[in-house]
Every structure is written in C-alpha cells, then in structure tokens.
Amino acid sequence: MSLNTKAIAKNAYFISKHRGRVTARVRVPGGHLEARHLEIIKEIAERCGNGTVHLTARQAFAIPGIPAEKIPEVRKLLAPYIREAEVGMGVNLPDPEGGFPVPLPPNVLACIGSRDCVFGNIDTAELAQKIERTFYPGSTLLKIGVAGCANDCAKVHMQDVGIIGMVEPLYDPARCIGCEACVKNCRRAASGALRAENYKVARDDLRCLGCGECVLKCPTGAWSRGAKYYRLVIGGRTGRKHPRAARTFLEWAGEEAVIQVIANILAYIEKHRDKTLPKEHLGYIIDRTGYGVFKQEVLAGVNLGPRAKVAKYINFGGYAYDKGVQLT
C-alpha cells in the first residue's frame, strides 16, 4: 500500500518501521487528563493498534501498530478526547473529528506540582496549559517544561525553555525560636541563603532560590509562603551535536511576564531559525545570533515587574562529542 507520508505526519502520525502501519501520538496537555480518557486510548490500542501503548518521554501516548487504512477509524475514536482535552482547554480546533490538525509540537512537560506535592509552589498543569494556548495548534518544535519547585522533577534544565515555580518566603521573627532548622537545611539542601544573626534568621535575597524549603522545615511556622514567582531557564538540549543544561535567564518574574516572554521566543525562533532544517533547538539559534539579540527581542514589550532579574550574560557550557578522544 502506498502511503502519503507527509499527509499522515501532518495529522500527528508516525510512519512505523513495519510496512503499512503507523503510530498515533496523542497529546496530554499539561501531563494531566481525566481517568475516563484512558478508556479511549485503550479502545484505540485494542481495536486499531497492536494492543500496546507507549508513554513517551514528553507525557504523550504513542499507540503503535495501526494499519494505515484504519486512520479514519482512529480519528473518529479520538474526536471525543480532542473535544474535551483540547477544545475544552481553550484551544481553537474547528474540526475535532478531523484529528490533530498539525504535526504535534511536544507537550509542555509538567510535574504534578502543588496539586499534590508538598514541595510544589505552583499549579504546574494549569501553567503548562496556559503556555500551550500561546502556540498550539502551531507546529513550532519548542520543548518546554514546568517544574513546581527547584527540585526540578520535570527535568526542565534539559528543555529549550524551562519554568521553575518560586515562592517568596515570609519570615515572622516573633514566632522564631532560634533553632536554626531552616538555616541548616538551606545549607545542606538548597543554596545557603539563610544565616543566624542574634538568635534570629536573615535571608540573602541574591542567593535565595525561592524553593520554600524553609517554610517546610520550620517547626513553629515562623516561615510562610508569600507571593508566587517563576524562574525561566533557556538553552537546554540533548541530541548528537552538543548536549548541555539550560541556564537561568529570568527569575522572580510574574506569570504574565513569563507567558509573554515565551510568546516572544516563538517569534524569535521563527525569525532566526535555520529553515533548511526540519527543527532546531533554541540554544543553537541563540549561539548563532548571540545572547544580546535574543535578550533584546524576547524582552520587547514585556512588563517584567519590580522584582524580576535578568541574566546579563550566560555561559552555557556543555560539551561537544569529539571522535578524536580515545575512550578506554
């Protein structure tokens, strides 16, 4: 059977190595879905696929083993899910029965966040879905992750753009008994931003990660959670050429500013990416244009707020594969 691979790919199917078969990929916005939606995935896998489902590294479902002639049936089965999980989220998809309308951009990754985790400073799924509404159903391959706290369980430092939830720790000296539990824990598990002074605690704002560990460790409630903020890291990537971890670009920023910056990053990518390639990591584009151009363009028109801090310079580091190195 002859397959129009381009048309199939545009509806978010992958051509399998097994002749005449495809793999359907199903987005899970924000990594969160209703349990009843699993019945739809199960039915597609059993009726149309090979009976298995793969959970991808980007919190999506891959349903393999689908004969190409069954794609219309898969679209029909997927329609209720698309209407509820995508259109219900606020995405403008005029024809849910037609399946996903573009080659799928990666899901915005999200840990479970403050919905269930004691360390979570933000509702990660909610923020991820807000971010997705800025570009989906576009086809820009920008890898984004959202972590609820500085523990970074979502591994956002390996994404093109990562958002880390922060909290302003509020200190009530009247409740402090000088036990230094917060100071010791910050030194061991965080950034050493706290120190004991005259039987009370002082916080170094420049060193503070906004992780909220001090709030969790205080036995008397001297620390409490204040306003929520966000740290934005950029330039992380895996791959063959030059893997590296993302670095901090912006911190102590508000939610609106972060979403505006991401929208500007999408415009920056479209303007500067190498269009001879099917996709290109953000970090390679920054390397080519220079950090100064990136910073100027993505901060244009953004109201950062009084607390926000922007990196003056970023030394990304990372490493390049060198085949001349002798490995033993």
Contents of the next structure:
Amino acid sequence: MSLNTKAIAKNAYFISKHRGRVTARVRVPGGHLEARHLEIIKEIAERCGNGTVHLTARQAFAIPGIPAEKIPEVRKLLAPYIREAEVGMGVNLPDPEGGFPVPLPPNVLACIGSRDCVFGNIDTAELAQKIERTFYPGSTLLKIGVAGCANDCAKVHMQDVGIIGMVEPLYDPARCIGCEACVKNCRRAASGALRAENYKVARDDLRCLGCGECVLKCPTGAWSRGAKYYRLVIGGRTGRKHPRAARTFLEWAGEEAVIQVIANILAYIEKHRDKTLPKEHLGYIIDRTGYGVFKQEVLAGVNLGPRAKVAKYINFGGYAYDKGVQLT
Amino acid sequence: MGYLFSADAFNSLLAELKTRYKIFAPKIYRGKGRTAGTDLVAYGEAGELAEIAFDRKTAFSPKEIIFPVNQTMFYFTKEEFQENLPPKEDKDMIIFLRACDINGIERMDAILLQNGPYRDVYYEKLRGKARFFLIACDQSWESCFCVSTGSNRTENYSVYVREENGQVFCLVKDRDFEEIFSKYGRPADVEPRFIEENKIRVRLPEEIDQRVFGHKLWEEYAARCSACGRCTVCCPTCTCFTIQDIFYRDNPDCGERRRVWASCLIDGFTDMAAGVSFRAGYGERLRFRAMHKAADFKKRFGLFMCVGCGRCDDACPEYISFSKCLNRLSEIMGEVGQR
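Let's compare: the form predicted alone is above, so bring in the form predicted together with its partner chain.
Below is the whole assembly, all chains and molecules, this chain first.
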C-alpha cells in the first residue's frame, strides 16, 4: 500500500494505528455548531468511517476508521460543512471541496459562555470564531482556549494562550442595602476583593477578578455590568515533558487588543521556535527568550486600552518529570 | 376628557410637563441585566415617548421613587442634628405605572401612613409629590395574577395612558392636567381598559391560621430557597427598612442616620442583642413572608397585601413561585379545615 502520510496529515487526517485507515478531523471553533451539521458528521462516520464519532479534547470531531481511499468521498461530504461553518463565518478557505487545508493551529476551544451560562461574561464561541478568522489556516502550533469567566471551566490555564472573559462591576451605593451578599460571596467563591465599610461595599481593584459574581448576587442591582474586558493567560500546556498551568499576562484588555496580541504571538513563535523540532509549545519558547523579549514583541503596536494591566514578570511554577530536562 | 396624541404631540406634551415635573417611567437599560448581554427594565427619568417601555414589565417596582432604597433622615454632629426632609422646591413627580403598582402604593400608604399614631413623614413628603399616569396593560405576562388579587383595576390615577402603534390615547381625570393635555392633544373618546384574565389563577386563602405553620411545605421551600431577598426587593408592597448610623470615616464626630431597605429573607433581619436570630431557617423566612402577605396585613388593614404583579416569580433564581405558594396554602387550609 502506498500513501503519502505527510500530505494526508496536512489535510487534517490522523494516520490511524489501524493500517490503511485514517481519522478525519473536523474543526468546530468555540465548540458550538448548528445541530443540522451533525447530520454531515453522522453521514461521514456511517458511510466512510466505522460508524463512531469521537469528541476530541479540543471540542472538534474525530471520525475514525476511514479507509485512506475514501478521503475524496469524505472531502465531498465535508464540503458543505466547511462552506457554512468556516467560510460562512468569514474564514478564508478558497477551496472548501479540498477539505481542511492544514490542521494548524488546533481548534479553538471554549466553554458555552454567555450564550447560556449565567456566569459567562462574554460570548465565547463568537470570540473563538473571530480568532479562527484571524489565524486559521496557519502553520503554527498555538493552542487557544476561551473561558467565559474566571471559573475557567474550559481549562484555558492548560493552553498556550487562554482568554478569560471579565466584566467591570459598577457599584451604585444609592441602591445598596448593605446585605453583604456580594462581600460574603466574593470572599467564599472569588478573591475577597470586597469588604463592608460603613454598611456599604468597597472594592479592591487589585484583587478583583472581574468575574461578575457580585452583579449576580446583588438583589437590588446596586452592582451592575460595566464594560467587557479580557484576561490573557499564557504558557500553559499539558504534554509529557513539562506540564504546567498558564500565568496571567494581561488583565482588563480590550477585545481588539486580544486579537492583535494573538497575531503577534504567532509571529513571535515563528521567529523564536526551535526549528529542529516539528513544533514547540509557546511556554518553552518564552522560557528560552525570557519574558521580557516575549512582552516587547507581542505588545508591539497593540493598543491595550486605558484599563489594561500587563504582568511585570512571570514566575512559572510547574514541575518536570525528569530534572534532566532543564540540566542538559 | 379623552385625548389622542401623535408621537410628536406627546413628546411636546412631555417636554412641557418636564419643566414642572420629574417624569419617571419604565425604561430599558441595554446590557444592564444581571447576566451578560441582557437588558434591565426598570424605572428611571424619561423625557420622550420612545424612552418609555410601555410593552415591558419592570424588574423592580416603582416604589423606589417614593420610598428610596437609601434615605438620609438627618445629619448629626456631636452637638446637634439637621433633619433631611425632601426640600420643598423639588419638582412634583409624574410616575407612569400599571394598575398593580398603584394598588401596591395604596398598600404602602396603609403601612407607612395609617399604621399606628405616627405618619412616616419621609415617605409622606415624597408620596405627596407623586401623580400617577396609569399605563394600560395590553397583555398579561407569564407570572401576572392581578385579576385574582383584584388589583387589575384602579381609579386612583391622574391620567390613563394607552400607547398604540406610536399613538397615545389618554384619559385625563385630574383637572390639574386638563389644560396642558388639551393644548397638545386632539379630543377623542378614550375608555380605560383593564386586564380581565391572567394565565395564572390564584385561589386566595380565605383564612390562614397557625395550622399551616408545621406543614412540610416549608421544609420543601427551606431546601429550595437561597435567601437572596430578590423577591422582597422587587415587591411593590414590601416596605421593611432598617436604620443605619454612619460615622464619616474622615471625621467620626459627624455622621448621618439613614433608613435603608431591609428584607425578611436576608440574613440579619431578625438579629437581636445577644446574637439571637429567631428566623434562621429559610423556610421560616418564606413562611413569615407568605403569612404577612396573605394574612397579617389583611387582618390589620382589610386589604390582601399581594397585588399579583408576579415580579417575585420572575426574580427568584430558585424558581419559587409565590402564586403557586398561595394556591398551596389554600389547598392546605382546605385540608386542615376538613380534619
């Protein structure tokens, strides 16, 4: 059997452990899709695959058990999905009949966000789709996750770049009845940024996570929603070598700044990554160049907005299974 | 007299009224809902027809206009105090509100002006400034049960207002407004219309007594309620308040005494000296609220307190429905009555 595995893999198929079989990968930016698109996934799985579908850890579909010779048929079945779910939202894919042109960057994952969740401060899938328009198709490994609030159910702290929706809580003391529901809840469930003072509430701006819990708990509307903002955490990853959680890079940044920073991060990675490796996670590159270089390059030309805060330094914790990793 | 206004004519009317009155009406506050991307419908000052949300139900009642959430009663130093009644020169107020809320304010009048020998002067001052512009309800919302409580109608208003496709029909009852309405409006036959049927029907408990106290109903509610207090904050008939003495941080020799809304559902309401709190359980708190709304108030004033606006249903994060609670109380009283 003759197969060009490199070409197949580039077309977003895994080469399966089962000889001659491949697994089709279908991107779902933000993990949210029209229910009718499931028909397409179903048809591919039943006609070309082994009748099963795997939901990937990045919220995409993996359709396993496809004989390599059926790839043209899969492409044909997949074309309407690519046309509607990718091209339709503005992603530049000139040839939807050709399948996904590259597998990189990996699917942008997201929690359900403000479309359905009371805690969600942002429309996570909408932002994921904006990011998809900016960076897909590409050639750079950059795992991005979007979380609607600081609860981080999407586990964006394990991504190269995690985006966390924030809201500025606005306080109107004239509506406050001093019930302290916000104060107690912030202490218990958030960061203890609120304290009672003279029967009213004072907020510590440095502690506030922008999670919006105070707005949710307030019975009178004394706390209300201000502008939307974003926190960016960077350098998180799983992986066998040196897993670690991401750390905060930006807080109270605007949406446009987030998109610009991601574009700059892609350029930074291409400039500094270890080209002897097929791909390298962002955190390793930051470790090598130092945070100062990272910060300088990815913030170049970015208008962060008046509220934004940038980490002065980042002390990544984490651990390595093999201490030799750092000593070679 | 009845009048018909085009949108422009009504805006001219509002503009002139605004020189003499503060005008309050239901408004939509974009993006100000509790959760992201949702709107808040609440009372605020309005100056134009387009600002008034005739077809929306407010999350909070208009009581806050005449009974502010926070009200400074007086300022004090070590030696003396200065009372803080609303100043005389303040404009009178026009409030656009629905029949249920006018009925609600009548209940507030009962408890704040007719309860015992003292009238609440702070309330009385603001209340005296209020003129009611009755908004016609063209629909009954999911949680409304005003017909069951008899608060779907009212005669207590200065002007009846019905908005229809950008035109406004008004019936002026208060002579003070006749001249200005005749200046901008065309004479028309206007008959007040009221909601005659709600989706929810409530059988009001005829008589509730302490036999319902030990019922397992309250245990169920205790398990569901989170004591957030939203039901009482949005209620047009809840008037409980607490008193706070504030000593200014930079000069604790001066300060002010405020009265601030309080709620029987919220922690601290029944805290007493020596740390006793006699309604610690959430079921007990809900029972107290239900008994007050359905029985105690009626015993004193002869009025069923709840006006069936259903806001507490809309506000409850645990989906506890007061109309359902009232129906269950009626059932329970029927059961214990048969025994």
